[in-house]
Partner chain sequence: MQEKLRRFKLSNIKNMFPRFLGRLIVVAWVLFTIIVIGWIFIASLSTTKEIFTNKLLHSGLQFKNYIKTFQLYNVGRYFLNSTIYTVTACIGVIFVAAPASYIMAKYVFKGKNVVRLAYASAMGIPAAMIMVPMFMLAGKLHMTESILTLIFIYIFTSVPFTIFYLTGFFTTIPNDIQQAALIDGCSHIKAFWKVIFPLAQPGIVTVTMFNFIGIWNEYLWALIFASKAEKRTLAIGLQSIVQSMSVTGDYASLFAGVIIVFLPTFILFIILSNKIMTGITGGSVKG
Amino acid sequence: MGNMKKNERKMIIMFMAPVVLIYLIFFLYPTIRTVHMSFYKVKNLASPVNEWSFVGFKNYMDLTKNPLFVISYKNIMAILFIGGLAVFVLAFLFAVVLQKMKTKKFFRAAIYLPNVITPVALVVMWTQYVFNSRFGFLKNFFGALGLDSLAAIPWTSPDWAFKSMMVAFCFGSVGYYMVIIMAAMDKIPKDFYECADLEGAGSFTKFFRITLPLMKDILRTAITFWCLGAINFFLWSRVFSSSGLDPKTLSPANLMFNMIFGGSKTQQVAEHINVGMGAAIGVTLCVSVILAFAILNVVISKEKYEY
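Going by the form predicted alone, give the structure for the sequence I pasted, one chain, nothing else.
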């Protein structure tokens, strides 16, 4: 027995060692390096350590005074809460409706389709064929209904850019969360709903008393995924703006990219831009993700089962 336990221990170590090494090299070390770099002023990404200038928490203090960072953080908070509310309401609505349809597999695949298309292609589709001020779908649709004021909205103008970007991003995200919610609903025993029908419970009562409580854990995971995507919002912000640094569609991750890799447009907007400040943005986003995860665990506590 003793030899068997030793052999099992050796096998566990052999299988775990590569995973632990990969984690330490590719995840933990870059994280520690980024936190360390955030306390220095670094001219460029290739600067050796001996050329770094220690500034302490100055990078973090400067971020709070940087109007671009404040605007970008407000943008992702709007995406996180307003966009998140719209996405989950629509995802639940589609999930509940499709559960009762015989052709739910077809419509589930159709609604999920935007998730298999690259965001760059989606942005081109939305800007050129949906939001276009001359021949876009929205202009023709509202024009056909006689809603000239809505048809005349310049969806791709700076004043409407953020709203248009959030609509496009949320539209593409609904299918992903709808599939998760539908999978969770499929695992709920039908006996519960049959008993509720015998008791005379309505659709809303069954939804709030049976469906939501029994998919609490999966719902928490889905909201966690949404928080991660909203806080690390980058690609849509990058490709939706032609300049790459439009305050209307700017996100912290996009600003971090510009601060780390530089550029003439970036230098014109802010004076004290360096890699260290970009690292500080990365640390701030990491802390935001941890806080969001902690709050979710408190608000939506894990279900405990007793046997």
The other form holds:
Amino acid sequence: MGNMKKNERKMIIMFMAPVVLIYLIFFLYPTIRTVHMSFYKVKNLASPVNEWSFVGFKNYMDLTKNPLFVISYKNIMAILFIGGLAVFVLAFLFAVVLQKMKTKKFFRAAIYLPNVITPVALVVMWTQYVFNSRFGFLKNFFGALGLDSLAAIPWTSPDWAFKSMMVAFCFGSVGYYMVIIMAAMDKIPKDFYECADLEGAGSFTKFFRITLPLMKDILRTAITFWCLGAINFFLWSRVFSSSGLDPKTLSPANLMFNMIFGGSKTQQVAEHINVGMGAAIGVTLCVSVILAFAILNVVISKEKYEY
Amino acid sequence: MQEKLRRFKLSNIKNMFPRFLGRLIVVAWVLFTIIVIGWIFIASLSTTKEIFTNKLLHSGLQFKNYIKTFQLYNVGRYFLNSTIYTVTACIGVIFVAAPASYIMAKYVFKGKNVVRLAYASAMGIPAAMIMVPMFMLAGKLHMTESILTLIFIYIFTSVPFTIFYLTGFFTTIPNDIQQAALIDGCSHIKAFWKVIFPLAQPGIVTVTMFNFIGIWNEYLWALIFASKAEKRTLAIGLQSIVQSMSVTGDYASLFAGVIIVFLPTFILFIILSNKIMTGITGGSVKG
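Would you mind generating the form predicted in complex with the partner chain now that we have the form predicted alone?
All chains and molecules follow, beginning with the one already shown.
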């Protein structure tokens, strides 16, 4: 029996060692390192630690004065709140509508589809086809309806780029949240609704009094995912506009990437490339994630309904 | 009775309009998706001139767009690279994460909760926190140009979700099976690989499917560690085609490129759509 225990311990150590090691090397070490680095001026990625100069909170202070940083945060806040509202309202609407449709599976799959496509391909589909001002979908569609002023909108021009990007990004996101919401709705016992029907409750009362409260847990998870996505917003910001650092569509993660790896050389960022300041942006993102978690836990409380 | 009937009819009409409107939006939404993808597909088989004049497919099917994309833009190379990165990492992460998930699901040991909490929070750590030190580390090891680096990174980034998913899956496997294998004289380790691991196949297939889609579509890490042409992934490659487009104006080949990037995950989705749908909810709703 003692041998058995020894055997068991050996297994636990052997099986756990790789993931513990990966966590230490890939998650813990870099996180601490990035926080550490954010307090230094680091000229470039090849600078050894003894060449870093300590500047305290200066990187953070400088960031608040950097107009690009401020714009990038405004951008992701717009995605988080305006985009989020649109995505969740549509996801709920679709989930409710699909619940009663016979061809539910097909529509569910079709709405989810953008989630499996390489996002770069999605961006190309939108910018090069849907928003194209010469042969684009929107131009032809509005043109055919005789809405010439809408057909003439230059969707990817600076004035419209951010709105267009948000529409395209949100379009693809709805499916994922819809699937989660549908699954959660399926789990709510049908007799709750039958009871409410008997007492004469309308659709809205049923939705806000039964469906929504019983989905709290899943909703919190889903909103958490949405926050994570918005805070880490990078690919769309980078690929959507032709220049990598267009303030209209800039996100903090993209700005950080440019500060560290240097975007195109013509950009003003290149001259004051500062890895330490880039690290500081990373830290602000991480703090934003923690903040979002904390707020969500307070706003959507953890009380559990048993059913 | 009549009063009741009247009320029933009235509410019926009142209910019908929102439902009709809802369905209309859903149908329009899906129609739009199909038109966009369908149009891109047809455009990828037309000439650029036909695309500009809205006369798609006038000169028949232009398969040469695809040939051109492969030859001129090196898409074959990118496709091969993406396949190597994705397949290797998908296999690698299972060999790292499956044994650990099993231990976390079935055994009690010191520090288990620490590991669980650590990995749960790892899902929330932004890539922005990790990328700089990782790039520096790779630089020190002279590995910034190595294919292995990206494979390792894909394995590492997939570990948190894979552990989360498989731990949930392993808890559903009854303890008796392991007991039986142990009584039959297997060692603990052998019992896992010979008996439990094959039984976990459904969970492993589902999580691998998600890892596959995630890694195939990955962009940020590939941008950092696979920027050189011969190491590029399809996503990065497609972006470089878009950039060269501003010079060449070769829309037909660009759309062919989009279809090539899109096809593998699309086919996977067509075959496994139901599994994916239940998988998403298995991962998020249960957890």
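For the two forms, the rigid core is made up of the largest set of C-alpha atoms that agree within 1.5 Å on superposition. Positions refer to the first chain, counted from 1. All of these numbers come straight from a predicted model, not from anything done at the bench.
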| query | finding |
| --- | --- |
| Per-residue C-alpha change between the two forms, Val287, threshold 2 Å, rigid core fit | no |
| Core-fitted comparison between the two forms - CA shift at Val20, Å | 3.1 |
